[in-house]
Amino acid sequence: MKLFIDSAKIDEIKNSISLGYVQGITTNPTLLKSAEVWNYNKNLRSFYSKLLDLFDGEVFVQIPLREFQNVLDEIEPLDRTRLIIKIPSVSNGVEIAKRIMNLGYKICATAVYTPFQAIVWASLNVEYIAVYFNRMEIAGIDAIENVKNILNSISSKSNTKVIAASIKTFEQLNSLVQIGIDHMTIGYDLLEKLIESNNSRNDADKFDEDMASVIEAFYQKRKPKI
């Protein structure tokens, strides 16, 4: 299982990484716009360089289909072993992906909605396929059944991994775990709550209280009698 933080806000990303169970950072132009990254960074290169410096996991960069070379030129000096280039699943995206793969980049096909799209990208042996689970639900698509079909469309011999993108609720998370999804992108608000449970917190507090009693008992036993 791999969990990725879906954000371009540095504070959220830093806090998520500090949780210890986040393996990567996924961004897209909408997240960059929401975070107003131009206010805090000289350019895209400095922004993604900052993310790469935060930890040793993967960082997903979505390039535009129009004038994609401008963004590629800007991030060209960065570590290609950890940069994953996201490309929307459209016809001209395939041509661009093949060109970028020849430059040594790994690819994540994003905005994937159908098993047929998944088949195409898996045939190209891309690293990841990102299915828009939350947007499927918003569009009235049976998202779980659709993702099942996408998983079934990819050969067990394929190296391509399926990511369920933009998970917003525990219900979505649970349903995806049930069908065997191993990779998910999750928003910060949900991500930080994954490890917590009121019952777990109550148990932890009780253990602390009992351990304090144990330590006190040892102390009393060692305390010299006057």
Ligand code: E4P
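All values reported here derive from a predicted model rather than from experimental measurement. Residue numbers count along the first chain shown, from 1. So that the term is clear: the rigid core is the largest set of C-alpha atoms that superpose within 1.5 Å between two forms. What changes on going to the form predicted together with ligand E4P:
In this overlay on the rigid core, Lys14 has a C-alpha that sits less than 2 Å away from its partner position between these two forms. With the core held fixed, the Cα of Gln23 is displaced between these two forms by less than 2 Å.
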Second form
Amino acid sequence: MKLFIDSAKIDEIKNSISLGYVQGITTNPTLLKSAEVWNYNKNLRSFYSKLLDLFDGEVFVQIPLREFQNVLDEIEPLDRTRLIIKIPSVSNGVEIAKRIMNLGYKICATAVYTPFQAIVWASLNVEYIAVYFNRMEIAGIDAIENVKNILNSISSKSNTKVIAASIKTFEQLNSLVQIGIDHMTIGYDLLEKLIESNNSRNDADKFDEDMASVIEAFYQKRKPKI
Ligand code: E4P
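Having seen the form predicted alone, please provide the structure of the form predicted together with ligand E4P.
So here's everything in the complex, that chain up top.
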């Protein structure tokens, strides 16, 4: 199981990494825009360099289909072994992906909605395919059935891994785990709550209370009787 933080906000990213169970950072142009990255970084290179320096996991960089070379030039000096290049799953994306793979980058085909797209990308041997769960639901697609079909369409011998993306609720997360998704990217709000449950919190409080009684009892036993 791999969990990624879906964000371009540096505070959220830092907090997520400090949770200790996040293995990667996924970004896209919309996330960069909402984080206003231009206000906090000299350029894209310094932004992604900062993310790489935060931990030793993977950083996903989405390139535009138009003028993608500009973004590639920006990130050119950065550690390619940990940069994953995201490319939307459209026909001109395939040509670009092949060129970029030849430069030694790993690819994540993103905005994947159909099993056919998944088959094509897996046959190109990309590292990841990101399926947009919530957006499928918004589009009126039976998202869970669709993601199941996508998983089934990729041969078990394939190295391509399916990342569930665009996840907004615990119900969506839960149903994805049930069908065997083991790579997920989630926003900070959900991510930080993954470890919590009201029941666990109540149990933990009760254990603390009982341990305090145990320690107190030991202390009382040791206290010299006057
Ligand atoms: C992740 O890689 C995606 O870019 C992200 O989850 C998109 O989903 P959303 O914009 O619907 O949240």
